[in-house]
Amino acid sequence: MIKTTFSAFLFLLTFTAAATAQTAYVTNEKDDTLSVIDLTKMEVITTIEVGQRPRGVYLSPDNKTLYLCASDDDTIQEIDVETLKVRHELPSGANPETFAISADGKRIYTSNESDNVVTVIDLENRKLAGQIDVGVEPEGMAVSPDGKIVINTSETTNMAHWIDSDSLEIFDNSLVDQRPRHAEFDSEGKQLWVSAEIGGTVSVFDVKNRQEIAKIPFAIKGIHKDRVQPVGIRLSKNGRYAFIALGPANHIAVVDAKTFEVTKYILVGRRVWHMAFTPDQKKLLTTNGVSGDVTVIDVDDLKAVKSIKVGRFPWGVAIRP
């Protein structure tokens, strides 16, 4: 009887730990798969097949649904995080690359690189809500914390487009350096950060007047400037740091978010692309396309502490509490 009780206790303890473990989901662009990482064990626990050329990936605000761009299937897949089964295919428009979800979880805004439009999806009805003509090769997407402003970056037009979420019309455009890839609002919605991959810079805008307040360059000793290509951006909620993924430079730049000065470069895997924080923001995960792995960074110590092998050309990452 004592053994049975003890076994039941161990089972319950194990089940509770598994249920509460933080989980990372990584899209593998060349394998058409999704790697699922247990962040307690720091290892891949399963890999599932998804649509063709998976790239952008995000969780719903309630963390119950995972959305990912199956770019070559011209759809965004809706995946149940408990069963890891695809529930629905959403009308994303052609060749969706990445997207943003409104804070209320009612809309997805996705970039359609081939058609030069942003597609708006009504998630409650899983229907197309509209399309917005933007610049050439739309890429990055962001929604302000209050949901009123949508940002799209166009790689060839070299602009960030400011879109009114009610009218779905562009109300302003901001020039940035060559090939803007990613846009990110700070937690208060007062600043917008935009990376320029070929320009090698990150521009910071005042959201209120849409004026550029800083332009951040990068230089890493021993690495040619042409390899320093900013892509992904993540801003800490406390306003202390900005982390910039520098592509084939294989480093993350740590930027003081108050002074806009680079304070450190962290070596990670090859061709670092995008990033995601754990919910407590103690860890930052990076996707490293060429080396086919994920680097785990300790945010307090600003050091890479772990490399986790995933599939070929990991692109996006989302983390569930």
Contents of the next structure:
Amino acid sequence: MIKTTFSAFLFLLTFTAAATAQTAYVTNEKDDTLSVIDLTKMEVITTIEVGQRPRGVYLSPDNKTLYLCASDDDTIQEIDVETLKVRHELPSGANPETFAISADGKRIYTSNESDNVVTVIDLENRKLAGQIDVGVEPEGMAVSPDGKIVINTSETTNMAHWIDSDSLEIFDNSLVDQRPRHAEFDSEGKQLWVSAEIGGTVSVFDVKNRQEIAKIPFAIKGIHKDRVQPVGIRLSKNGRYAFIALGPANHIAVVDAKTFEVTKYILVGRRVWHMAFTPDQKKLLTTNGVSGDVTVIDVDDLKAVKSIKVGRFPWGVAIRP
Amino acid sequence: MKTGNWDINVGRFFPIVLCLWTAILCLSAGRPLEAATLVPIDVEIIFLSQKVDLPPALSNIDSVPDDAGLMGARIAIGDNNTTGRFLKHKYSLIEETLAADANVAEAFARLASEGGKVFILDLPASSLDIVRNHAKAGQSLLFNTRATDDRFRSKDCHDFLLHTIPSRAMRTDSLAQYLITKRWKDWLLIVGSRPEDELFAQAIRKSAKKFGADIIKEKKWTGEHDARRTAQTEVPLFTQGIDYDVLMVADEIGDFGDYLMYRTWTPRLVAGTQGLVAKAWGRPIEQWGAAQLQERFLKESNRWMLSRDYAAWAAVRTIGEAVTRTKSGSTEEIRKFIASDKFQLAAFKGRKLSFRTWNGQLRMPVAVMSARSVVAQPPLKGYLHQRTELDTLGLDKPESSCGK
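Having seen the form predicted on its own, the form predicted together with its partner chain:
So here's everything in the complex, that chain up top.
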């Protein structure tokens, strides 16, 4: 406790000294901690204790609040980014894995992996707003930019479920390859990208008619195709690139978001799962679970420029301007 | 004896679609966006199990649960139905457990005449033989989820018999890969007195030859004493004067193997059926999302998931996956899809699983485990195969007369 307070104090000092620095927050799944990285210095400036088995992590649209799944505590924690104190614990349902926040910051949609449901939380009053039955082992969550469509992917059912955010009912289901882990809308909400970890592919859907418009395979020389396991997806705002984290293949695939061709593979740390852009989209951070570090990629050069040691099994990352 | 290539269509097939309503009925009106037309499919799966009379084993700390295998099938039915809900596919399990002395041929004939097409066979080898000889080619789809005998994968085949339980050869190959990687190459083989022990010993001998281990000496454990009481005096003498790296034990029912550990003359490891083991599934497996399956299983069954449960789970999920992808309930369509290169099953082993076309065996990594940790998950790095390194475990195509 004393250690945490002191660390938080140190962090405040550092933070005040460089108020404009971009800050990254990394959940360490097997340490029950959050690493806070100063991206000007490219180093961890403090590590705080959070709930058990922290996984999915995102900032509120106003960047004032950090939310993270404390899966084994059956809650989503709401953390004040100024004080780094847990402000509230939200009624997420059991074992939340990851979540998505609506663009207006009013709702969180989270996947409860052992109960086959998606839980909706109203963020204004911090109350449960509904639950939706989905497939087996729900994981990936996404909300369309206009907030109308919510996507959940279920790992053993192998589907992306299309949920109407008003009625909270599923209106369509799209089959994808084995074990879908992550879903991501493009910035205009026209396309939905879904990764299939064991299938080894990423499917791209046209949001309008929910038809698959591309299925992207990956092949890295010297790595068996079964070890190429796409998980995290990030799409650049300008529509140029898709970055796909390839798990135990230890690479990030750079995909031309217009032609759906893989143009490059960037070597990062071991078992790479999730990523986040800096707000200016000049850098991309990746979480490398087995090597316990974060790789910083320069988006203009498409090169890994730095590796930063964090805790054990980093899972997710969020970045604040 | 029937042999044949199960991936070549040689028979007639009957649909297992029990109901086909018009598509219009499936759609509920009034939603903002409407699902595509879905045709309802009902899939009936028969779980046929049999009790076995086992002699009392000296190690009696773990008894075999009555619902071994069955709980795996039930959980997979639940998984299939959760998925099926979105597609109007419904799965049901007909459960039948035969007594040890039951007439298996009669039971199978009755179930088949009642319309049974897809069978999960949780049967001992002798009963699997009976079913194999009575099943008519093309009429049914059979999944062996219990018998590990290599002969069902090498010569005693059936066109429509698939195996989701790893064979003895797959298990001993997996152990051998690990032990050779560690350079623990000299083995002392101790074999129990039951016929299954000899089959496991045969698999060990074959794996030793395949991967380059030496069986320095072989000894028979006759089991004249209660090892629980006398192991401390018997085992040191039994293992004295032999220079080896690993004591390999073949004791399938767990009669004495557990008492070899820590009692050998020299400080040596025990592997095989006890000590370091290689199995389809076990309590320490938690990687690749397996923790989720373990948790679900424990919650439903109040016990840990066994290899037999895993095999039954994988079989029922295989059917579910085939029905989901083909949107068909016909046995022929299911079988064709399972045999095609389009079939892939995510089954908590870190890579997709598929069936060997020549003998119907589900290829899979086989974890090498101690009681509380996964030590390795062969196929290990460096063991290469022209098709897939998963085929370094178990009987490869040239070693099997099935499908020829």
